[in-house]
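Quick heads-up: it's one chain on its own, the form predicted alone, in structure tokens.
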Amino acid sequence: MFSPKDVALTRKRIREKVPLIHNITNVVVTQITANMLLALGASPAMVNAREEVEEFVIKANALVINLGTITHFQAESMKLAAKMADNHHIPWVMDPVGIGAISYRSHVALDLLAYHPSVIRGNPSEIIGLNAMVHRHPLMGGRGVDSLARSDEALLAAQSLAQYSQSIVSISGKTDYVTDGKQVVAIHNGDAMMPYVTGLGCSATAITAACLAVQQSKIAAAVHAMVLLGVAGERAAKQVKGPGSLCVAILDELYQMDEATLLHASKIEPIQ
């Protein structure tokens, strides 16, 4: 389930099935999110209007909800889409951008938990902040998209949040962690330059949705997504001089990625 060969099989299935991924995401990352999904072999759709989301989400293979630049109208669309996805057993991923830093979006994220996200994917401070909210602790989080905590410092919060929400929780960081509340898997791929590219965390969320669309195991899908982006970033960083060209190189690596690359480069460690 967590072997490099399993990751390669998920990658192959995305290419074969071309899953339709419905994204309700933020304006900063719309283009990079769409391009990452296209490079991977999925089909992105950015449908946000509340008049359309219920009709469209049931056509999709997976849903992404990203709170990055949330508005009142978009929040309504998110809740409608999440409810429809839950009712129709369509996997969906929530990216709680900025949770703990701003109260409005934090409460929207809390409302969305009622619709049972398959995966919650965020940075350490976002995961710590959302877990604090569900347990009615004082809000604690980062400063928007930046995390003030390391991924290992968020692991206990991630396990608690996973148990509360019955969702998989995926934390990005120097080491990525994925947990179902009991089992924990660490992913040691990636590069220190990646945080300097806007939207790579949001891209990880979209890639997670693509993996969910073709992989029955939610925890495996979340692990495979972080490996795919991490390997692409790691390999791309060896070729470039800075973050501007890194983004383009990651797209190329995702597009060209094959089984041999994943077998050689994947660094997956089940630790619990």
Second form
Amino acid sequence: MFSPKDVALTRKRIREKVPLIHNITNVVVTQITANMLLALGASPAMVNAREEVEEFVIKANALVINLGTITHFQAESMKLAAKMADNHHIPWVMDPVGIGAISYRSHVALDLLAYHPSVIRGNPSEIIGLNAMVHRHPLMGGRGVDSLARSDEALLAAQSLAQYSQSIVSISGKTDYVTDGKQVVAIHNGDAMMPYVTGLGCSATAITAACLAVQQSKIAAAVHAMVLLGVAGERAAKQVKGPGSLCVAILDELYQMDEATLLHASKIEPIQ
Amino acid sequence: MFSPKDVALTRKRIREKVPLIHNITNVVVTQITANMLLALGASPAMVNAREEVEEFVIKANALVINLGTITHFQAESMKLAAKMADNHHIPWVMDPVGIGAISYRSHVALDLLAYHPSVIRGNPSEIIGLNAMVHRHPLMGGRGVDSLARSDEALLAAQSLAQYSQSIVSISGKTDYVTDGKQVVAIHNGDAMMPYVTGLGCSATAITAACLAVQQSKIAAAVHAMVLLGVAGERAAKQVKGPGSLCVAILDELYQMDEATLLHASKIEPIQ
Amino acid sequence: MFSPKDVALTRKRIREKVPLIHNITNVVVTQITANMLLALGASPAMVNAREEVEEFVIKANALVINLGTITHFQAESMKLAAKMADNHHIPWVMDPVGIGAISYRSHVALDLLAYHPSVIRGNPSEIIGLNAMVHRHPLMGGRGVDSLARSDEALLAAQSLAQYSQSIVSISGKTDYVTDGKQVVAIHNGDAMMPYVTGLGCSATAITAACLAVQQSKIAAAVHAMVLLGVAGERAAKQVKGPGSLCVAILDELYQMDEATLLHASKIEPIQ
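For comparison with the form predicted alone, please write out the form predicted in complex with another copy of the chain.
Next comes the full complex, this chain leading.
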């Protein structure tokens, strides 16, 4: 389930099935998210209107809800879409951008948990913040949308949040961690230049949705997504001298990524 | 009207006149659309507010209405702008993104037809979907925003839609087709990697608007636009290894495109 | 204050402090703005909701308000955020995109002046337009969002506007000018290809905010920002053949920019 061969199989299935991914996401990352999904072989669609989301989400193979630039109009659409996805067993991923740092969206995120996200994917501050919210702890984390905490510091919070929410929790960082509350898998791919490109975390969320659309095991899908982006990122980083060309090269790498590359480069470590 | 020399003349006039293109478009493609128009030599402006669109559109040389991430606020602005454009004989292009797949926007698109778009430019599923709407057929097409149909399959729908709407209809695909309901022109430029970059269809729409701003013949403008983007795309595709660098290279090619390139590379075939 | 060494010091401090920059900006430039700030070493966050801006802005080290695609919802958030920034002495920059060309946003800009922007950064048409507004002159400038006037033609308007508003005024153009109403500083960096990339003016605004977050002198911050972007732009332009790759290369240059480069390339001329 966590072997490089499994990652390669997920990648192949995305190309074959071309899953439709419904994104309700923030206005900063719409373009890069769509381009990442296209490069991977999926079919992205951004549909936000409350008049449209319920009709559309049931055609989709997976849903992304990203709270990065939430408004109250978008919050309403998010709840409608998440509820419908939950009712129709359509897998969905929540990206709690800025949770813990900003009250309004933190409450929206709590409300959305009622609709059983398959995966919650965030940076360490966001996972710490959301876990504190669900346990009514005082908020600890978060300044803006970039993380102040390290991913290993957020691991206990992730396990606690996964147990509470029954969702897989995926934390990005120098090492990525994915957990279902008991099992913990570490992914050692990626490059230190990646945080200098906006939207790569949000892209990881969208790629997680694409993996969920073709992979029954939620924890495997979450792991495979971090490997796919991490391998693309570290291969791209070797070719470039800054974040502008890194972003371009990641798209090229994701498009070209084949089984041989993944067998060679995937670094997955089940640690618990 | 359809010779490579005519395309080169349109391209030259855009550089000389620097037409102001008013875009009411979706949040995924705002940046790439603006960059495409700038690379071509036009002056893009994105103005969405209902308080602003009527005042602004009459200063513009052409209007783009793209339904990709429509909300009811944007729908209101679209109707105000299209009505004003129609009244003031400002050419405008409608891009019916996702029409046929989603009900709400399909009805907005129908309403907008009353304001006589100069050109309707979409992918095969969208043209099939819109034509079915206007003839009250059961909807046939569309899953998301990517097309499931081929452009030649949509050609009859395009001719029917053009006759009904009195608009030019432009279909993108492996071969692009442009029709006024009787005459049909095929464009054989472009590259198979182009659908892996988000917003190239929407960019074709915006380039169509720029061509309309300097070219009296609506059908010629629609044809020239598909050639300009297609030639840029196929020249760019030869230099790159993936969709990230393809997008960058298309902008460079569009910026550099000169008469010699167009005379050599344009592949226009009036077929009916 | 205006020496190349001072620019290098500001650049170094941004890397060290990683200032949080709150952006309420337009939907065309969100991605490029965030990427520019990240490449520079700052931490960008786009937060627009009226439920969130007051809570968030007081955590930020500087605020950007950009009127490029304003709606009445965003106008409300802008006023709330600017008022709070003013009350809490958080520096903020206004980018009056399209002011002078469009009435609604021109009135919003006038209202925002009451909250004392640290810097107003615009193109020549916008500065001429805003100055005409504050002095109740008939509007002179502006067609769309690209400037019809040259930066030297706007200099008198800039000085008048700076005196009226007590803000620093920064005009971008072939030569950039920064003034506090009395002192005038010219910056001779940049490249003629830069206007063919969307969002570079808006990026200059965001970079100005990042400089304000680490530099007490408002006029120095405004000058340093134009040098940083101008040097990145002219170095990038030497490597590329069009605006697509120019944008990518500017991000790389901004990321790599070190003291030696700035000492060598900065062209600052206090002229009054």
